[in-house]
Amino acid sequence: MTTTRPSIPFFPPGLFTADRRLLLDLLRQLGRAPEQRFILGEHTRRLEQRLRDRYGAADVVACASGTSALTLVLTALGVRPGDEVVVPALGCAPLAACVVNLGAVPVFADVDPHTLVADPEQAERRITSRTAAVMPAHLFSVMADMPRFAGLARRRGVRLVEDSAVAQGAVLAGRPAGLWGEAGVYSFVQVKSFGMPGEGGVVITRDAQLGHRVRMLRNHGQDGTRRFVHHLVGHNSRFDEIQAAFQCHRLAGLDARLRRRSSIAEYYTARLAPLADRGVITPPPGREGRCHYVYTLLVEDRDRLAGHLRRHGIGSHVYYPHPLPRQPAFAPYTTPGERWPHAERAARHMLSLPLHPHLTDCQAEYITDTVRAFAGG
């Protein structure tokens, strides 16, 4: 007798098959309308108000992407060539390349072993007399420690970006993520916990006059008073109108699929904690300071795991198998010898595991069941 295996892919294929009508009839809408207004329009408006209301900030800005939300942050705090900025060794390429894309040198600071995201006496460790800014990024589901980033900066004198790039959603101290620093960032690529059917983001900010910035620099400078008047030489990251419709509508099941992902992740730290003598570390228990964006573990064999669950139908993910200061693309801005003993050691351990709104009880309980049977709990 031939026994089924379930499949369960890593990156669920129908995000948005519930609200495929929704998408087809706002291309309509927006296409017939008299005004042709595909950019930067009153959907966009409402979308950046609507998360003002939301998290009490002072200014939330539309953006292509996430990564151009960073590039908008740094230029608009002023960040020169030459100066320095601390960042992860660990985290997606964006973190050091809006950096040097800006003429600046991206300092590597090693992360916590257990938590993998920066480390603040680490970071402190790189801050020079050239240094602009320090930017510590939320990774998978746990926060920086922001308390103590923002007193560092205070400290030392640096400029505090927060890469919340993942984090929406999450909060610590009362504090969402993305308003800890001088500003933040959101991403909308569709996997993210606010994801949509393409690229886009925001930056979030406590400073008015910041965000007033950023929203010149995002449309080539202009202040949106009078066309073709460049107050500064800014970029092209301006948003779009059918995105942001469908974001509009979508905000109000956000609570729903962020207790969703939350629920399942505690039921997988409560069901794989106890194989942490067997080679398998969860990400720390709870949910304060928690995104649940993705679900990653720490496996003493995670090729062999990796192999298992594949067999077994379940799709996982490796996340960033190599620290940023080990890419190619970076290796030029570090010092020979150097070395990011946490971030290293993690790069190689680091294996994800599926974590969606979409995941049913029977899935997250087959996916632990697995993960248990291989480390023999």
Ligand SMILES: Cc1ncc(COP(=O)(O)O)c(C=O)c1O
Contents of the next structure:
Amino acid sequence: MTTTRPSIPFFPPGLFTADRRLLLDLLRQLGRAPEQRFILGEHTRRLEQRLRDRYGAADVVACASGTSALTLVLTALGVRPGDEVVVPALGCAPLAACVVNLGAVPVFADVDPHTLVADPEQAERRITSRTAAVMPAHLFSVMADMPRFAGLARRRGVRLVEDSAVAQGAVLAGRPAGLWGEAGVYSFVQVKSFGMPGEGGVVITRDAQLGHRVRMLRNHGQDGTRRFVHHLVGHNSRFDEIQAAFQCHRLAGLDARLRRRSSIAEYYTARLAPLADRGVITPPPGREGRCHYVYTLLVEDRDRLAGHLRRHGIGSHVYYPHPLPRQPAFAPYTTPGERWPHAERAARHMLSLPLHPHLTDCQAEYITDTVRAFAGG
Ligand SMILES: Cc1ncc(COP(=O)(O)O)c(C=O)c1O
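Form predicted on its own already given; the form predicted in complex with this ligand follows:
Okay, now the whole complex, with that chain kicking things off.
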């Protein structure tokens, strides 16, 4: 007798299956529209306006990607070659790459051992007379301690940028992720919480003047009133109209998708937290300052759990297998002998479980049963 093995990939393959008709309709609609406007048109303006209203921001500027959004913000803040920007030692490459690509120097600060996000005390220790900005990131579904980062930035006279690329929807002390610093960003690439079938992102800010600079920088320094007058040396980071129309439609369902993610994460924690004394540590619980983008465990024998899940048809993922300063690309920006013990330990033990709104209750139960069986729980 054969039994069918369930298959739960880490990334859902049919992320936009339910929206396929919408996407094709929009393609036809915009493809046949008399204006033939495919970038920075009325749909982009509408999306920006909706996001401004939704988050109470002074400005939201749609652009080519989350990475580009970070670059636009740092450029608009005046980060220059030779400046230092303090970033967390654990995170994704864009955090450091966007600094390096401006000719500035990423300075890596260790993370909090439990939340795994930027630790304000560690970041403050890395501030020097060359520090232009501090850029914490909200990762692993947890917002960094922004009240302390905001205090630190004020006290030390440095700019504060939030890499909130994967934290759209998180709110801390009543303030949305992205609006604690001078500017933040959201990424819309497919797998993100407000992902879409393509590349894109936004800059979000409570500073209208900064928003205006970002707006110019995304389109070669033009101010939107006159073409071919370049006030700033800018970038091509324009936003696609079909994607903007798609995002305007999908915005209505975002809260429900975020709630579904949160309730799955809460279910995982309820079932897996009792495994703490068996080498499986769950992420910090609760909804305050959370956007449940990934569900990341710290596991004593991470590779063995990943193998066990794979044999049971469950995909898992390691975000991130190496701290940023240990990456060949960024090691040249570090000093020999420097250590980031919490980031290094986390990189050896972290393992993320599937977490997306399309997971069924049955699948969530099967995933937690499988982890519990591994830990003998
Ligand atoms: C924390 C973080 N920052 C920045 C980015 C860059 O966003 P994008 O892929 O849209 O360029 C990502 C996406 O991978 C991310 O996870």
